[in-house]
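Here we start with a single chain on its own, the form predicted alone, put down as C-alpha cells.
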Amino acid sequence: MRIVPLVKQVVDVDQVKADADGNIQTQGVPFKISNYDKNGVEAAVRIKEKNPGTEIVALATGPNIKEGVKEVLAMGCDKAFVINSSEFKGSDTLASSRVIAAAIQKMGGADLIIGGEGSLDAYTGFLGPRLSMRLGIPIVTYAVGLEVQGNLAKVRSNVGGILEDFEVPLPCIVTVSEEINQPRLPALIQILQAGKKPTQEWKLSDVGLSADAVGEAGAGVKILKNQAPKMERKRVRIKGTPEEAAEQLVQALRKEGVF
C-alpha cells in the first residue's frame, strides 16, 4: 500500500503583522509546514505501523520546501517528492490541484491520499475536493479517526459536530482535522536519518505542465489585497474605590455583551 500525504509550506501565521494601516506584513517571517499537514502525516505513519510493508511518500510543495520537508520523513516518511512553488505564484486550489494531481499521476498514483482539513495560510478546504475531482477518486473531509483494514479506509468524521463513519474503497482522498491525533516531535536520531531519505525535486515541465496553467493566469480566484481588520481601543477610563471601579467594571462588560 502506497500513502501519499500531502504537504504545504506556509508563512508561521503568528509571526505575521499587520502595520498602522492595516497592511500584512510578511517579508521576513519564516516559513513552516502546515499545522494540519502534520496531523496527515503522523495518521499515515500510524496506519503504516499497524500494515507492515506500506510505503509512505510525501508530497510536498513551497517555496524552499526541500529544506522544510526534511521535518516530515524525520516523522516516519519514506521519500519525498517535492515542488518549488516559486514557479506557480499566485495559485489558488484550482490552479494548485492541477499540479498535485500531475505529480501523483506521474509518481504512478497512490492507494490512499491524506491531507489537512485546510491550510494554515489560506484555509479554503476546497484542495481536496478538487483533487477528488481530478483523480476520479471519494473523497471523505473532516477525519478525526482514520484506518485501513483490507481495501477499505474507515473514517469517522465530524462536521458541525455531528460523528458519522464511512467505509470507503481504496484508492480515496481523507482530509484530516486537527482532532485526530497529536503529531509526533521526531527524535534525535530521527532527524539525523531524514537527510539521508530520498528527496526528488520536480519542475512543472517535469509533471507536464506549465506556469501559464498553473500560476496566477490559472487560478480561479485572484487576491487583490490581505488587510488586516481596524482595531481601535474604546479607552475607557475607570475610577474610585476598588468596590466601585469593580462594579463599573462589571456594568461595562455587560454593556459589551461579554457576559
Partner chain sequence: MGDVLVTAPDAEHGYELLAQAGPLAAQVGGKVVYAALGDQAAQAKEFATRGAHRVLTCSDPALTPYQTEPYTEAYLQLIEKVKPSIVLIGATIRSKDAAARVATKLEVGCGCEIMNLRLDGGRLTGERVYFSGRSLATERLLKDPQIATVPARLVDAPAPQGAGGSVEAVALKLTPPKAKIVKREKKESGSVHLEDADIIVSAGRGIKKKEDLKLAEDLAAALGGQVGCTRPIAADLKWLGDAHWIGLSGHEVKPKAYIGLGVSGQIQHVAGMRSSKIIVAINKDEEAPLVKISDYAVVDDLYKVVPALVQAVKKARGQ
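With the form predicted alone done, generate the form predicted together with its partner chain in the same format.
Below: the lone chain, stripped of partners and molecules.
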C-alpha cells in the first residue's frame, strides 16, 4: 500500500502584518508546514506501523520546500516528491489541484491520499474534494479517526456535532482534523536520517503541466486585495483585588449597556 500525505508550506500567519494602509504584507515572513498536514503525516505513519509493507511518499509544495520537507521525512515518511510553489504562484485550488493531481499520476498513483482539513493561509478545505474529482476517487473530510483494514479505509468524521463513520474502498482521499492525533516530535537521529531519504524535485513541466494551466492564468478565483480588518478596542486594564476588579467590570458593562 502506498500512502501519500499532502504537505503544504505556508507563511506563518502569526507573523503576517498589515502596512499603514491595512494591506497585508507577507514579504520576509517565515514559512512553516501547514498545521494539520502534520496530523496527516502522523496518521500515515500510524497506519504503516500496523500495516507492514506500507510505503509513505510525501507530496510537498512550497517556496523553500526542499528544506521544509525534512520535517515530515523525519516523522516517518519514506521519501518525498517536492515542487517549488513559486512555479505556480497565484493559483487557487482549481489550479493547484491540477498540480497535485498531475504529480500523483506521475508518481504512479496512491492507495490513500491524506491532506489537512484546511490550510493555514487559505483554509478553503477545497483541495481534497477537488482532487477527489480529478482522480475519480471518493473522499471523506474532517476525519477524527482513520484506519485501514484490507482494501477499506475506516474513517470517522466529525461535522458540526454529528459523528459519521464511513467505510471507503481504496484508493481514496481523507482530510484530517487536528483532533485525530498528536503529531510526533522526531528524535535527533531521525532528523539526521531525514536528510538522507530520497527527495525528488519536480518542475511543473516534469508533471506535464504548462504555465497557463496554473498560477493566475489557470485560476478560477482572483484575490483583488487582502486587508486587515479594523480592530479598534478600548484596551482598559482593570486592576485591584478580584472583588474590586469584578465590581469595576460590572460598572463598565452596565455603562456599555450590556445589561
